[in-house]
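Here you get one chain, nothing else, as structure tokens; it is the form predicted alone.
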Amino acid sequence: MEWKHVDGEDRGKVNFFALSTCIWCRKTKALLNRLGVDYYYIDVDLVTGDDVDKVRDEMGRWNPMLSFPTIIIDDDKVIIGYREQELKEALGYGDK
């Protein structure tokens, strides 16, 4: 599995999985980019060979549901879907 990574402001570990061509995927990135979140990302979709499945494991033990976006902070908070207001509030973000 290859998670790309943007370098940001350290809030703690920020993973998510994505959809190349989600627009709710998207706003995510755009979301954490106007942040300045250091976080890794990886578009499922464009995963490949054997790495699929596990893409799909890694993701199923959040998400069963296997729904996007679907955004991990520190192997502990799970947030599923573009939910701006909550992912603010769990990377310490007030009225930014």
The other form holds:
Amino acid sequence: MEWKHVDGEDRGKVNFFALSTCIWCRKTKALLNRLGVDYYYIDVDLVTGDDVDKVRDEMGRWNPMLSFPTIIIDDDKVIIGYREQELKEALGYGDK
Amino acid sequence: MGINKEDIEKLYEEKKVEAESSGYKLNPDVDFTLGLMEGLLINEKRYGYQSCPCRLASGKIEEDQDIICPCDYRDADVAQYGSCYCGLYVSQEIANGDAQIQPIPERRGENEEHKGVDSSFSSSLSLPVWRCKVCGYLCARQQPPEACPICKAKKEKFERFM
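Now that we've seen the form predicted alone, could you pull up the form predicted together with its partner chain?
Next comes the full complex, and the chain you just saw is listed first.
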């Protein structure tokens, strides 16, 4: 199970469960990239083999509905769905 | 997973005609909607059917039947939130630009209805009644139609209603 790292400004640990086909996930990636924040993401639909159950279990701990996008900040705050303002505020970019 | 531009645009045109001929509206943001078409075509290529690009498919058609676009939840979500889950189908209000799309909660799994629970039906009817799970269209005939004449959903989307 391989998380992809996008290098950027450290605003805490940002883990993002995505789908490669999901348009709202694409918008979330674009937003994170625009903000220049450091984050990790995984395209859950591209996971194969034994990792399929692993990633579903891991994601299910945060969002049992397994809906996308799901972003976890500092292993604590969970943001489900593309919520631009909420995400910006949680990452300390409320004024951007 | 390369999908060519012509196929994306072709599907968009098909979906648009289909939607408008049966009383639905596609998202007026064309770039956004083309992105959804690409997702549908990627899913068709890898799973064999156009499951919702914004949902995690199992890859088993019997488990994913309810999320094949147009999904079983479209009408309820458009009615309640103004758009379907992925944002492809929208209300008149959003189509006109009078309201914005908002993130909507996942309705799937809310009840077990989509699993096609079978129970006993009245035998006093001369014909069984079939209900299109996508749009609610009802018809009395031996078998459901090949495609819903209202929303064009496939035969598999029908359930025995009475």
